[in-house]
Each structure stands twice: as C-alpha cells, then as structure tokens.
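Listed next as structure tokens is one chain, alone, in the form predicted on its own.
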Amino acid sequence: MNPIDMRTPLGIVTAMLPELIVVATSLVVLLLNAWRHRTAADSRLAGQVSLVGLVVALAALAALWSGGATAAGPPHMVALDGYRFAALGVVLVASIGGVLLALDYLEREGMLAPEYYSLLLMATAGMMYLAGAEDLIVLFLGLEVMSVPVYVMAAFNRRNVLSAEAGLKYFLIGAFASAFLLYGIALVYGATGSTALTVIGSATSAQGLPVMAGLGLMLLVIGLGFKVASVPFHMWAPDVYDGAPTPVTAFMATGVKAAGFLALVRVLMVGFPNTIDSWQPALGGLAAASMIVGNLVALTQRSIKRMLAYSSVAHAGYLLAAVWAGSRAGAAATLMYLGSYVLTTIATFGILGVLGRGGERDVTVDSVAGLARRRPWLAFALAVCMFSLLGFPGTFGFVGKWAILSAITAEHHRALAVVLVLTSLVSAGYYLPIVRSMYMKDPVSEASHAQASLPAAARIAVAIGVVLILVFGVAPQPVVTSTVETARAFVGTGLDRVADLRP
C-alpha cells in the first residue's frame, strides 16, 4: 500500500475507515431504533446490526494493517502506524465482546431499549479516536465522545437505583476528570504553542520541560488516571462497576481502560519522550499505589463483581508499571497485557452474567460452590479466567505480566518489579478461593446453578476468550513478536530502547 496523503479527502477517508464504519453503523442503528423499538426482537436486531458493523470495521482495520498503511507528508492529528492499528484492534475486540454479552442479557433483564447499541457504538468510536490521537484536541474529543454514552450506559437499568447511582457518580467524576485534562491541554499549548504531539515532543526535546508544560503534563496524567481508575483516582470505580449492568461493566473495564492506557502511552512517548525523568517518578508512585491498594482491598471483598472492580484497579497498576518503563518494550508490554486483560475480563463477566440475576451484585464466592459438578465446562472457563488474571503460567495473563517485568527490569527498577510480584501473590488470595469453591465445595442447594447456562452469543465470546487465553499462554511467540513490531512506531522518539520480552 502506498503512503496515504491525509491532506486529501480520499486519504482521510481511507485512513479513518474503521472509525467511519463504526460511526455509520451507529447512525444506522439509531435510525433502526426509530423504526423498530418495542419488542425483544427489535433490540436483538439492533444488536446484530451493531455486531456486523464492528466486524466490518475490524476487517477494514486488518486490511489497512496488513497493507502497511503509513502517512505521507507532515504529522497529522491522527496516527497512522502499527501501534494505532493494534490499539484499534483491542478496542474493537472489547466492543464486540460487549455486544455479544448484551444480546441475551438485556432481554433476560427486561432492558429492551435498543438504543443501548447506538450508545455502545458511539462510545467505541470515541475510544478509537482516543487511542489513535496524535493531537491533544483529537484526544479530548475522543475522550468526550467515549465518555458521554458510557455515562448513560452505566445508568441503563432504569428500574435499579444502584444503576442510577452508578451513572450519576460516573458522570460527576468524569466531568471532573475532563476539566483536569482540558486545563492540562491548555497549559501544554501555552508552553509549546501547539497541540500536536510530535511538535510538543520536538519543543520539549529542544528546550527541556518548561514549568507550565510540566504542570500541563501532570494534569493530563491526572485526567487519564481517572479514566483508567488508578489510585488515588479510583474512588468511582467500585460503585460504578458494581451498580452498572454486567455487560456495561465488562465494556467499561475493557474498552475504556484500554483506550485510556493506549492514549497515555502515545502522549508520553511522542509528546514527552526526552523528559522521562520528569514523569517517571510520578508514574512509578501511581503504579505502586494502585497495585497495593487494589489488591489489598480486593482481598476483603465477598461479592465477586465488587472484587473484580477492585482487582481492575490493581491491573491498572500493572499497566502503569509497563508505561513507566518508558521504552518500546514498555509500550509492547502495555499492548500485550491489555490484550490478555480484555479477553479474560470479557469472558469472566460473560460467565458472571449467568450466575446471578438483577446486576449480579449478590454473586459471592460461596454462590459458585459446586459449580464444577453441575456445570463443569462453565467452571473450567471461569477457572482459566481466574488463573489468567492471577498470572499463572500457561495462560495469556502470565505472558503479559512477564513482558511487564522484562520491561521494568531492563530499566533497573527492581523496587517496582518486587511490588508487582508481591502484589500478584496477594491476588492469589481472592482469585484462588473462587476456584476452590467451584471444585472443592458442595452446592448450596439442589437447585443451585440449575439456570446457569450461557446463551449462544455469550457462549461465543467466552469460548473464544478462553481458547485464546490458553493458546497464547502456551505459544506466545507470535503475540510477542507482533507487539514488539508494533512498538517500532515509537522509533526515534527517544524511547526506542528494547528489552527481551520472551517468556
């Protein structure tokens, strides 16, 4: 494929084809909602159209990526490189999983408003712009296009006061985070005279990091820290994850987190590559705090859904540790770990959605007792997910954590590596009891798990997730090679150090 000139309309359409397909699909679903919006069949049709649109967008992305699409001419507002393509792939996989989990769940819970899928598609488009932004204005627009639909989705169960509370809390905290981010953009622009990350990178490389730009960078990290739920900006996450409908929680825990981290990687590596000594200490502190607080508080939870909410804070810490490395190895490890986390989390919440009713807030460790006797394949899938989240050898999660450790130790930060290992051991205290309860305890009653059966759409999402967790855990080399290659997008930014990521 020849370099794409994004100064022309055709070039822009070609480069932005995956995003445009998602936006067009959201508009089609919106029109479909105006025509058919009363029955379960109408809601399912909207979901099926959304699924087709996301798969087509994924195919368009694969065509651009395999064709080696690159940008011609000066820097543009949206990146056109392998890292952006991989980032969009992670976001689209998370969105496809979100649709598959919702198809039967919404019908079962009586939430038959088909606009759910329009909101999901609009949020997906925002995530794609956020993850691929090479200009702070596009980053902010992507963040808002992503956030507003997710606020509504969190409160989608209008009959549940906890869902309404989740939506309100997420809206208030999200608006607060957006204010930090916007003020940070203004300060960076005032100090460098540009919002383009490449220009900002050149300016900070030539003149160092001015005080105003440093303050702006701090506010940018705070704004994105709220979105990825890192300590101390995590206060909203447990209540919002717990109160939102389970498919929405899965979508937020994967897509929103992935887009936020991928945007953070590009901001730091392209916009502030040679000022690494200024942002590494802060990022290391946030990573350590997130790993420690997330794991310790998750250890005290009995509700599985709330435990997963706090564990997502811990996983944010692991990812921050990868970003802290400030190298291509760190960027590759971030991408790899996000891939494993998205697959595992989608599968986990898909299983959780059939273990309870009405938001699944009451599903505890004791609730899954004896699941292996009544639903052996369901128990096996959940056990694989727990082992992957723990980072057990033979799973994709282990490969991701090994990549993060390799990136950290290559930069000689042994303290952060020790915190990661020790907190991962702590996480065994809340992941393994779920496995023990499923396999070593008797069911609570004769009727336990009688209705725990995955519907067809969710079964596809869970099956694909579990298979890939095991396949990439046993044979990780293709994924390792691919992520290292995609991180070559940052060659020449000053952060092109390479570490061996092979487990």
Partner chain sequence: MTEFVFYTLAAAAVLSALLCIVQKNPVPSALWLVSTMFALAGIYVLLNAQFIAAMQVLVYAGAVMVLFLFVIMLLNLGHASETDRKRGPVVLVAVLLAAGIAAALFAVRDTSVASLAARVGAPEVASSPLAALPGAGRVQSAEAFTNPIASIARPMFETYLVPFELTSVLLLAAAVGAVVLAKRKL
Given for the second form:
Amino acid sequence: MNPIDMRTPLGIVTAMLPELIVVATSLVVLLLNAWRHRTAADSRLAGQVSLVGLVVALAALAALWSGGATAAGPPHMVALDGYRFAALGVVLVASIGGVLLALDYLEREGMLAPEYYSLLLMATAGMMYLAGAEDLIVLFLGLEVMSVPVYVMAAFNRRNVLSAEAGLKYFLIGAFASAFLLYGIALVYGATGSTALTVIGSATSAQGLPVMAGLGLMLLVIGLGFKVASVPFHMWAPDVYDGAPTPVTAFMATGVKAAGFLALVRVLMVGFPNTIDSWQPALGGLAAASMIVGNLVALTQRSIKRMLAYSSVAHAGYLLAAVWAGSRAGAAATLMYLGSYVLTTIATFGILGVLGRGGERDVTVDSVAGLARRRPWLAFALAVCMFSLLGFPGTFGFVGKWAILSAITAEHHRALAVVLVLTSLVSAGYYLPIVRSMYMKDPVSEASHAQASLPAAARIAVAIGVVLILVFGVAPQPVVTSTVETARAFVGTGLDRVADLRP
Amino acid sequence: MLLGPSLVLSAILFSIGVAGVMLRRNAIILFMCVELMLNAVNLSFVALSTAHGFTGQVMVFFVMTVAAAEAAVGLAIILAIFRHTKSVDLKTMNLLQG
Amino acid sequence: MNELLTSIGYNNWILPVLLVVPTAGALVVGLLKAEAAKRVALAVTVIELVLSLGLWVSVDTSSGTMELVRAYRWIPQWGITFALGIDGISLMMVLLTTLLMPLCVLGSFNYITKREPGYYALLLVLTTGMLGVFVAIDMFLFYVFWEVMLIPMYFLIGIWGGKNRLYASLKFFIYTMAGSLLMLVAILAMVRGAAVATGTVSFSYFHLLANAGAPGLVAIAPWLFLAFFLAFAIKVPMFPFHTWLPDAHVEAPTAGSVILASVLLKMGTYGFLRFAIPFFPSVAYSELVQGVVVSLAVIGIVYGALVAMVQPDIKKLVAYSSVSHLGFAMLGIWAATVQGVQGALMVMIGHGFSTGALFFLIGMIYERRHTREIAAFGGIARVVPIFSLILTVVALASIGLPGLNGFIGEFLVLVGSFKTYPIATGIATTGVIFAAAYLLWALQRIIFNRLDKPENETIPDLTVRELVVLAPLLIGIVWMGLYPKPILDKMEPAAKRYIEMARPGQPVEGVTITARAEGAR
Amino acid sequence: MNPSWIWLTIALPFIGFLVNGALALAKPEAKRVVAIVGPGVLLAAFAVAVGIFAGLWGNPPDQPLVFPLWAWIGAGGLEINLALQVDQLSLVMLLVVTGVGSLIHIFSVGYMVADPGFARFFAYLNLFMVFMLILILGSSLPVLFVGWEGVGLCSYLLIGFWYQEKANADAGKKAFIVNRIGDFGALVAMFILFWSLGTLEFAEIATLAPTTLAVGGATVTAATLFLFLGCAGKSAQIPLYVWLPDAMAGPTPVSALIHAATMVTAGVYLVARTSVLFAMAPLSSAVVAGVGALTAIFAATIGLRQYDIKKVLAYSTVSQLGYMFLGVGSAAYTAGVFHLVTHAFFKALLFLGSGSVIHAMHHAYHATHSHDDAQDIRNMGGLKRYLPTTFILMLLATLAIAGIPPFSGFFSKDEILASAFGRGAEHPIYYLFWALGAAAALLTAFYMMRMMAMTFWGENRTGATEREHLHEAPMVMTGPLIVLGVLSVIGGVINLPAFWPTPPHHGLERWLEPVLAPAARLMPVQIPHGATEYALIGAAILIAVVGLVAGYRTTLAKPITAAQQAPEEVGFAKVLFHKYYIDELYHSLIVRPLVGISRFVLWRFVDQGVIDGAGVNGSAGLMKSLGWLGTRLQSGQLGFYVIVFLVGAVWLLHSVIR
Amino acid sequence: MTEFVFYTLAAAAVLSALLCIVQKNPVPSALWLVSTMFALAGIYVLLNAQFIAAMQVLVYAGAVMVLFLFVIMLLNLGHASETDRKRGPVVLVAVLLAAGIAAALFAVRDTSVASLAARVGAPEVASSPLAALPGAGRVQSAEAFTNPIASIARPMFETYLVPFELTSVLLLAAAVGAVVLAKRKL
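Condition change, the form predicted on its own to the form predicted together with its partner chain:
All chains and molecules follow, beginning with the one already shown.
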C-alpha cells in the first residue's frame, strides 16, 4: 500500500475507513430505527446489522494494517501507524463484544430500542477517534463522541431507577472531568502553540516542559484518568458499572477504558516523550493508588458485578503501571494487557449476564455456588476468566501481566512492580472465592442455575473469549510479536528503555 | 498584554465552577457549574489564540458544540431520573453505593 | 539397555513427552466416566513411570551439569524458550514424582467417590506441573510450571478435601502465590540486569546464572535473593512460613497430601539448590543470611517436632513432622559440604517415600474409620496387624532408624553441617529425640494400648490393592536405607557442582583432616 | 571355620526373623515351627561363632579382620561400607551374645508357649539378635549405630510386647526415647570424630587418633563425653537409667536377654571398642568411672526397697553396669569386658530363674483365678521347697553377683575395684569411686540376699489353695538355667588373677591384648600389688559375706506380710521404694513442661496465635478492613466523589508546579 | 482603557459566577450564569475574537441556557431546595480544594504573548519538519485581522475538517440519546 497523503480527501477517507464504516453503520441502524423500532426482531436486526458493520470495519482495519498503511508526510488529525490500528482493533473487539452481549440481553430485559446499537456504534466511532487521535482537538471530540452515547447507554434501562442514577452520575462527573481535559488541552496548546501531538512532542522535546505545559499535561492525565477509572478519579466507576445494564457495563469496562488508555499512551508517548520524568511520578502514584484501592475494596464486595467494577479499577492500575514505564515495552504491554483484559471482561460479563436473570446486581459470590455441577462449561469459562483476571499462568491475563511486569522492572523503580504483585495477590482473595463457590460448594437449591444458559450470541462471545484466553495464555507468540512490533514502530527510539538497556 | 490576566480570570472562573460542583446538590445547578467551567476554559483558548493564531478560536467553536450536545443529553438524563424520583437532588441519589 | 534407548532416540524426546503425556491424558480422562477414568489415569501414570525409568540409564549424571538440554522456540521476542534439561538432582525428583503418581491414582480408587473424572484429570495435570518445575531451565517456563501446579492442587484440596477444605485451599493458594509473585519480580529484574550486561534478553537459566553477578544486579542482589527466598521458603516450608502446610495437609484428600508432602515441598528445597543459592551465592552465604537461614532451619526442626508432638490429628502431626524434616534439608543445603547437600537430597527423597507412605496409611485408616483423631484409635495392632506393621516400619523410617531411608539423609545432613555449623547441628541433632517422641507416642496411641473402642474392633486389614500401593514405597524405604549408594552416586556430581556454585573457591571435597593446634603438639 | 563366614551369624537370625515374622502375620498358631526355627537359627549362629573362634584360637589376628558386605553410604569423603569386623573383642561378645542368646531362646520356648503372640515374640527376638550382632560386628561407628538403634527398636517392641497394657507400651516408648537421648550423644560424637579424623572406622580411629589428636585435648574429650552419653543411654547410667527398671514390663526372657545380658552392655562394649579415645581423654575416663560408681551405689540403694522380683534384678543390673563403667573408666577395659561376660552369665541366670519363679507363681494364681501380683516377692516365700532346681541355681548366681570366691563375679568385680583403687594413686578421686564401688558391693550382697530370702526361705505367702499349684518349670526352661549356672560358677576361669593358684591366668586379658594395646599404651591399667592387693581382696570378700549374712538375717528377722496387706513404707524407705522420685521429677521437670510448652506456647500461641492469627489471617483481616473502609467512603454521594476527584487533581497539579 | 474595561468585565464575570453558584433557586442561578457569559463575551471582544463573542451570546447564552431554563421550568424546579447546598466542613473543604486548583492554575499568570511567541518560535521548533504541519505555524496572515470570520472558517474547514465532521456525529448522538431518554414512550 502506498503512503497515504492525509491532506487529500481520498487520503482521509482511506485512513479513516474503519471509523467511517462504523459511523455509516450507525446511520444505517438509525434509519432502520425510523420505521422498525417496536419488536424484539427489530432490535435483533439492528444488532445484527451493527455486528456486520463492525466486522466490516474490522476487515477494513485488517486491510489497512496488513497493507502497512503509513502517512505520506506527518500524520494529520488521526495517526496512521500500527499502534492506532492495534488500538482500533481492541476497540472494535470490545464493541463486537458489547453487541453480542446486548443482543439477547435487551430482548430479555425488554429494552427494545434499536437506538441502542446506533448509540453503541457512535460511541465506538468516538473511541476509535479517541484512541487514534493525533490532534488534541480530535482527541477531545472523540472523547465526547464516545462519552455522550455512553452516558445515554448507562441510563438506557428506563424502567430501572438505578440505571438512571448511574447515567446521571456518570454524566455529571464525566462532564466535569471533560472540563479538566479541555483545560489541559488549552494549556498545552498555549505552551506549545499547537494541538497536534507530533508538534507538541517536538516542542516539549526541544524546550522541556514549561509550567504551563506541565499543568496542561496533568490536566490531560486527570481527564483521561477519569475515563479509565483510575484512583482517585474512579469513584463514579463502581456505582455506574453497578447500575448500568450489564452489556453497557461490559462495554464501558472494555471499550471506554481501552480507548482512554490508548489515548493516554499516545498523548504521553507522542506528545511528551522526552519529559518522561514529569509524568512518571504522577502516573506511578495513580497506578499504585488504583491497584491498592481497587483490589482492597473489591475484596469486600459480595455482588460479583460490583466486585468486577472495583477490579476494573485495579486493572486500570496495572495498565497505568505499564504506561508509567514510558517505554516501548510499556506501550506493548498496554496493548497486550488491554487485549487480554477486553477478552476476559467481555466473557465475564457475558456469563454474568446469564447468571443474573432478574438482576445482575444480585449475583453474589454465594449465588454461583455449585455452578460447576449444573453448568460445567459455564463454570469452566468463568473460572478461566477469573484466573485470567488474576493473572495466572496459562491464561492470557498472565501474559499481559508478565508484559507489564517486565516493562516495569526494566525501569529502575521496582517498587511499583512489588505493589503490582502484592495487590495481585490480594486480588486472589476475591477472584478465587468465585471459583471456589462454583466448584467447591453445593448449589443453594435444586432450582439453582436452571435458567443459566448462554444464548447463542453471548455464547459466541464467551467461547471465543475463553478460547483466546487459553490459547494466548499458552502460545502468546502472535500477540507478543504484533504488540512488540507495533510498539517498536510507535515509540521513538530515544525513549526506548529496553533497547538501549542502560545500566 | 491581556493574556496573563485572562488566564488568571479563566482559572478563577474555573475554580468557582469547581467549587460549585462540590457545593451544590441540585443536578441542574451542578451541570450549570460545569458549563461555567467550560466557559472558563474557552476564555483561556481565546486568550491564548492571541499568541498562537486562530486554532484556539476554532477550538472554542467546537467546545460550544460539545456543550450544546452535552446539555441536550444531560438534561434528557435529568428528565429521565426525575421521572423516577420526582427530584433532581443528588443527595437522594445514593441507591448505588458501597 | 542404553543402546536400545539410544536407538529410539529416547534422549531427544523424553523430556517433552514426559510433560505432554499426562496433560494429554488429563484431557481424555476428564471426558470419561468414573470407572474408565480411574483405569485410564492409572494407565497414563504407569506409562509415565515406565517412560521416565529410562532416564535412570540414559542420563549420564557424572558431569554434574544439565543433560538432555533441549530448547524449543516459544516466545523469542521476550527471550523465552521452552527449555528443558535434567541433572542428577532433578533426575531423582522426576523419578520420585513419576513413581508416586501411579500410587496416588491407585490409592485414590476407593477414597474418591465423587466427580472422579475431574479428580484424575487434575492429578494428571498436576503431574505435568511438577515435572515441569523439575526439568525447566528457562526461568519463565519454571515460573509458569511453578504456578500452574497450584491450580490442580487448589481444586484437589477444595473439592475433595475435608471439612475445612475451603479455608485450607485458599490459604494454600494465596500463601504460595505470595512468595512466587515476588520471585517473579526478581526473575524479571535479573533478566533485565543480565540484559544490561550482555545485551541479550534471555530467561535461560544458564544465561542468568552466568550473569547473576552483573554489576547492575550485585547492588540489588539481597533483594532479589529475598524474593527467591520467600518463594522457596514458603514452599519448603520453613518456620515461620509453614502454617499453610498443616491446614493443606489435613484437608487434602490422601493423594493430595501425598503429593504435597512428597513432591511439592521438595520444590522449595529444589529451588534453593537450583536457583536461589547459585544465583546469589555471596548473599546466601553472607553472615546474616547464613545466621538467619540456619537458625530458621534449626528452629523448624525442633519446633516442628515439638508442635507435632501435641497434635490431636494424625495428619497434622505428620504435617508438622514435615516442617521438622525439611529443616534438615535446609540445614544440609546451607552447609554446602558434599555430605550436607547429599544428605539434604536424601532427606528430600526419603521424606517423599516415608511421609508419602504415612499419608497413604492415614488415608487407608481414614477410609475405614472416617476419623483422623489419634484419640479415636488405640490397640488396633490386634485387629489390623499388617497395617500396624507397615505403619510401624514407616514411622521408624521417619524417625530416622538406621537401616531405613530416613537415617541416611539425616545422618549425612548432620555430618555435613557439623563442620560448618557445629552448634546449630548440635541443636538440630536433638531433633532425633523429638522425632522419636512424637511418632512413637502417636504410634502407641494408635496401634498400641488397649483396644477399648468397639468401633475399632471390626476394621478390616489392608487389601491387596492397598498393599500394592504401599509396597513400592516400603521397598524404597528399605532399599534406600540399606543401599543408598547408587542414588547418592547419581547425585554426587550435581551436588558438587552446586557447592562449586554456592561456595566458589572452597574445596568441594569436604574432608580435610584438621590437624588442629592441639594435635600438632 | 573361615572368619569370612561371619555374615552367617547375622543372616541366620535374620532368616529366623523372616520365617517367624511371616508366621506371626499369617499363621500365628504354628508354634511348633516357631519353637524349632527361633532357637534353631540362634544355635546355628552360635555354632558358626564357635567355629570361627576355634579357627582363630591358635593364630589370633593382630589386626582386625574386616569383611565388607557392600558400599553403604558414600558422600564426598565419607565412605561407609557395610562391613563386619572380626577381632578378639567382637569374638568375645559374639560368643557371649549368641551363646547366652541361644539359651534364652530355648528358655523362651517353654516360658512363652502359652502366649498367643508366640511367633511374633520369636520374630522380635531373632530380629534383636540380628541387630545385636550388627552392633558387635560393625566395623565402623555408623554400622555399629545401625545395630545400636536396631536393638533399641527391638527392645521397644519387646518391652511393649503385651502392648494392650498402656504401662507396657509406655515403658517401651520411654526406653526408646531415653535411648535416643543417648543416641544424640553418639551422633554428635561421630560428627566430631569424622571432622577431626576423617573416618569413622574403628580400626582407623585406633591408628589415627593417637597421632592426630592431642591427648587430653578438647576434641577427644568432647568426642568421648558425647560418646559416653550414648553409652549411658544404652547402658542405663545416671541420668538416663530410668528406662531400664520400667523395661521389666516385657516378658522375662526379654529382660534376661536384652536388659541384662546383651543390649545394655553395649555401652561398655562401645567404650572398650573406642578405648583408644577414652584412654586419650583422662577427664572423660574419670567421668565414665564416676558416673559408673555413682550409678552402682545409687541403683543399689533403690534395690534395697523393691518388692517386684524383676525390679530388684533390674536395679541390680543398673548397678552392675555401673561397675562395668567404673572398670572401663579406670582404664581396666579387660576388667569391664570380663565383668560384662560374667554378668551376662549370672544375671541371665537370675532373670531366667526369676522367670521360672514367676512362671510358677503365675500358674498358681492362674489356676485359682487370683489377681495377686505374681512378681511380688512379698507374695512368695519358702519357694525352695517347690522350685528346688531354680532355687539352687539362683543361689549360685546370687553368690556370684555378691562376689563370693570362687564364683565368676568375684573375679571380675574384684578386678574392677582393684583397678579403680589403683588409679587412685594417679587421681585421688578414684579412691572415692572405689569406696562407692565397695559400698555398692555391700548393698548388692544385701539386697540380693534379701530377695532370695523373701523368695525362697521362710513361710510361703502365696496362699493356701494357690500353693498346691506351685511346681518346677519344665526341662526346656531348667536346662538353660543349669547351663548358665555352670557358667556363673566357673566363668571366672577365663581371666583368673595372678594370685589365683591355678592357671590359666589373665586369659581374657591376653586374648584381648591386640585390641586394647593402643589404649593400654596411653593409659596403662593400675593394679595394686602385694599387701594392698590382698587387703583389697580380703575386704571385698568380707563385704560380700557381711552383706549376704545381713541380708538373710534382717529379712527373715520378722515375719513378712503379703503384698496386699503390706503396710505403707515410711521415711527413707519410702523414698527408696519410690526410687528417689526420679521418675516423678523427670516427669514434672521435663516431660510435662515440654508437652505443655509445645501445646500451649508453641502450637496454640506461636503457631495458631501469632503466625496464623496475627500474621496470616491478621493481614488478610487488615486487607478486608481497609477494603471495608473504602466501601464506606463509596457513599453514593456524588459530591463526595467530586471531592476525592479534586484531592487527586490538586495533588497532580501541584506536583508539577514545584 | 482596554484594561479598565477588561477588569470591569472580569469583576462582573467573577461576581456573576459566584452568585451563580450560591443562589438557592435554580432560575436566578441560571440567569447569573448568563450574566457571566455576557461578561466573557465582552472580554472576547477585547481579545480580538469578535466572532466567538457573537457565538457566545447566540449559542451559549441564547440557546444552551434557554434549554436549561426550559428544563427547570418543565420540571417545576423553580424554587429553592432545602437540601440543595451543603454546609459546615464540606464548604470549607470545597473552598480549599477550589483554591488549590486555582492556586495551581495561577502558575501561568505571568504568561505573555511575547514569552509564548519566543518559546514557540524557538529555532528547534521552527526548523523542525513538523513545523510544516497544519496548525503548527501561527496563521497570522493579514487576512486574520481584516476578516476574522474567514480566519476562523479557513482552518475549520481545511485543517480541522475531521473534527468538524466529528461534531456532526456528536450532535447526532446527542439528539438520538436525548430522544431515547426523554421520549415518554418509545
């Protein structure tokens, strides 16, 4: 594939083909809504169309990526590199998962509004722009295009006050955080004279970090830190994850978080590559705090959904630690961990969705007792997910965690690695009881889990997720290769802390 | 020459907005405080564009769009919750906790 | 024999095959019905045993280095290979494992009455994990096996365990993981340090061994050692990291206890021998660490024995006795004399046999009486003479009666350590007294005294199947007591090599007749 | 016979053990086979021993003959072969052990025939012989240690033979554990020797030690003291003697074989075996002699007030073992071994005799279903009428143990006392040891006679109906008694002193000379000569006679009441009756605190409380509490969330300003 | 003169903002916010952003705030709520934190056009190939001062075309979302 000149319309269209496909699909679904919006079949159709759109987008992405699309000249507005493609891949996978989980869920819970898929697709588009943004303006707009539909989706279950409360909380504090992000953009723009990340990077590399840029950077970190639910900007997450419909929670925990992290990596690596000392302490602190708070509080939760919410805070901590490393290895680890995290989380929420007929909030550690006796495969899948989230060898989660740990230990600040492993240990204290409950306890009653059976779509999502978790856990070469290669091309050589291997 | 003072004013207004978000419980007023914060940031953009050209002003334009979009969705959400609780008081919105 | 093995290329495929066979078997077993699962699992473990026996002849351990080294491509970007190798020490550990597994399967036939396919499948997976730990020479691979092993054990305890199994399994899991996670960080830091020094990122054991003294690593060596130490000390378990053991032992099903005691604990000492000490000899043999480790080992010996003495539950008693026995192994390892190290290895193997047999016996009596309270028995020698005889022999082996296996290890350890740590060895030697105290007391309360409980009067004696389970262990116990030389000879080069790594510059040959000042007169 | 056949002496009893053991498990009622195999293998072993002895009689080797069986342990410089050593000392022991052992095996056939565990008994007994022979023949300390521990094991099994009685099982366990305390010493001694000499072979020790180690140096002193701790455990010396009296819980032949004739003398044997080392360590030798003398007198005093016939003999054994240590501690190794041999004869006889008595008493009580104690001498009296053979033989043994010439005990005991006195010239403390020994001799004569008098003389107190059932034991039991009786009388012939009118003089001494010469060069035996010698002999005889007469007179002076009506002991007698309360003392000072500390301090407090409670569960609890705190902060109030958000924001922003 | 106007407007903005956040009743609160916006519009004019000033008045004060008021009225919230404002220590914490934010942001108070221009115009940046990027250089043509609308429109439809199109998605999403949530019956 020839280098793409991003200043020509064709170039832009080519470069943004996946995004445009997703947007177009959302419009198709919207049109579909115009005359079909009443029955379950309509909703299902909308979902299926969305799925097709996302898969097509994925195909387009694959074409771009395998063609090795590069920008002729500096990239414009959105990046055109492997890292963006990888990011889009993660986001699209998360979205496909979100659709698959929603297909039956909406029907079951009577949320028969095909607009859901439309919103989901628009949010996906937003995520794609956010994750691939090469310019802070695109970043901000991508963030908003992502957030606004997700606010709505969180409140989507109109019959449920909790859903509404979740939506409101998320919206208010989200808008609040957006203001911080925006302020950050303003200050960075002020300090460097540009909103293009490459220019910012070149400016900060040349002149260091004036206080204005420093403040701007921190405000950006705050804004993105909010999106990825990092402590102390995480307080909304448990409530919102808890209250939102489960497929939305899955979508938030995977897509939103992934997009946030990918944007964060890009901002830091491209925009502030040579002033790593200015942001490492902050990220380190956020990472440690997230790991500690997330894991400790998760320990006390009985509701699995809420526990997963806190655990997602903890995972944000792990990911922040990878970003903290500020190296190629760190960037690769972020991708890899996001991959494992997205797969695992989708599968987990998929299972949770079927366990929680009549309210996922009520699915507790005790209520899954004896699942292994009644639904062995479901229990196996959930167990695999738990071990993957725990980061246990043999699962993709371990490979991701390993990548993070090796990225951190390559730096000289190994305390963060110790915090990571110790908090991982704490996490065993809440992941394992679920496995324990499923396998080592007897079902509460004869009728337990009678309803727990995965509908076709969710089954696909869960099955693919679990299989990939195991396959990549044992044979992670493809993922390692692609992430390492991607990160190598992405991160400037001057920054790379693995290759230069200074003592 | 007004750049510095404008930035200071922006910071002040932003902080007032922040304080408002912390102090108020009425969801609508809280949202208005967020709007105030966005306005404060806009001031920064405009002020900085005196140094860097029109990019800042373009940004303000986008922010206004975003604010409008957020307002639409936000007020819709407030409407939605009002249907359930007949209130926009955040103090009562603590069903989700723990 | 060797020619035959060579002709089929045995050395080329045996190690990976040993790892693959059980897991493949597990996949099959997991899908079968209960009865078939038992048989297939037994067949798989027997095949595994037969396959592994060839190692005895085909592995030339005389050089003391790793043999049969094969590295398969795995994750090249991270410098990770699927590298396997074996030396005299790991050879013994592998054989111990493969020998025990068929016995564990056979010994579980009656004990396990629910969800059998899963049980046997997990046992097989566990086999892979354990063997993997002993033959992995890539630190990543080692770590993976080290951790993976936890899962089957976790389920074995948690599903088929006793009353308090949930607590015990979680405790076992988290305790072990606590140590190993820190080790993980240490491994990564080492890889990084070695990479800085050489420009090569590799998790190869040899690479790390060669570069453990890299400038970047020397400064943090104490911390790295501490991390390794914790991981292994918990597994051993050394006082005061031992409290998971009594719980896990007591709650685990028989085979679980056997495997825990016979193989899993050995991984800790193996880790010290293979990794912790050779990587950081100067830390391991600093005054402070020597003092601490030797003290802990000696405390473990005496403390384990004393606490074992007052246990009301037989399994707990044996669990604490393991703390005591493994204390000997630690002492011997740190002594770094040929006798001490060889003794430690013999303790490891011997303990595997005698404690394994003890747990089998306890399991057998538990199947009959459904209690492990010592107080529930008494005088049963009259009812179950064969059981009592075997129990006595095994207990005596555990006590360290000369002529049985326990003595060889303890004696060598103590002889070997006496030179390095005379006072500590002196105290450790009192362990022989306490061992007699707790085991004989227990023996008396179980098989001797008056047969005053009516429910004990009708216990059937051991069946043929149970005798088949015990026979190999008994033969081993006696054989190793009377003729341990072949085993010692197989291990000696590796032991010497270990000493060279642990105490560079010190003459390996332990005996130097010290014509002391007084003798010169 | 070629000495290389020596392994046969071990293999034969081992075959017996296998056969009898198999029968015990499979077919315990096949007593006839057992009765043949059990003693048969021993007699065969004895025959082999005699054959080897005869083969070497003419040309005794000046170096020990070592026959390696197989390489046992090899680690670094520590190469231990499982090898058997034939030399003069081990041959003497071999003959005594297989000889006396055979007799006792034969006796046991009669004594145990009614017991359901007959086959098991012989299996144990054979196994004991295996280990005892390994102990004797082992060419190195570790091999000796195999036997050393093995005999302990068999002792344990045989003491607790009737394991259904808790007291018996307790006694067995006690024996094993106390022995283990001694073994601790033996082990440490081995470690010291290995690291100072580089070998544990007896032959090499004997040659290397004098050149490598300093005489009286710390190494050799420490090694020998630890070694002696082992000996004290096995041979029931202060402070580890407590197990031996309890060991009488086993069947009487066991008491005779293990706890009188063979195993308990292993300590003496070991000192003689390592005589070079002891000779190099005067302090250790003095300790050995001192402990021996103290034990002799101490046990003798307890023996004064015991009523259980076997307990009297047990304390007598402890006391006599003390003599032997007094001997070897005085460098009179020959004398020690000599007393070992003669003691084996007469003490085996005494025990077997007592077995015969108990057998008869037991029969009588059994016939009338009486529950009186068949071993209490207060229940006996006048038995010479019913058990004449036994009476005569036991009387001979009593005279022997009392030291009446020309019975065997006179010679051996006299030689020990003379050597102790002789060493007094060099180290005056030995005079004290001698005095203690002499006093013990007096007491020995006294309590032995007291026992005899209460058993055989005076009125019979067994009971009117029971009396009818008292009768002499069968030939299979009395036969061995007679043989032992002859040996007790003439046993002294093997080492007659110079003053004795007829040769052969110093037979044993000359026979053992090659083995003991290295020690003798370092620390020669000091025997007083001339007037002193005769005065000592006179005194010894006088003491014995006085003791015997006093024992007879005072015992029969007033009527004895049967055990059931017997009054409480008072005063010092009570203290003696309760063995100085030593067992109680050990129990309350060592056993109970140890168990208590283990249970309450170590297990409950340290293990469950501190490590598990505070450490493991405590940190888990702490985590949960912290998590709970986090849960409380998650109040659901958006305002608070914003505040937390801002705390973070303020922190981050201010972090870049400075 | 300019400065006087600026500071007057600034004072008005701050005062209005403060009143906005302390008003009990949402309606006056909203009106004070509108007042702030007007003051800011004035400042925009002073800062040569006349077009933005106009948009501020039209879009913000005119549309967005009206929407607010409309909802307030619709929900009949036009009265003071007892529990609306927090008291006591919370106020103190809130004020302190807001002051903390402000204090941090004040660090940029000494910024001037000259200092920024000096920094951004540093040779390394100028000579960098990236300087050729759209948005990199300062679009400071003569046209900028003569035709402010064009000078905004040009970058918006050239350089920032992608974000501009993105806003359309945003607005569409907001519309769909608002409909989904607010419609009484789907």
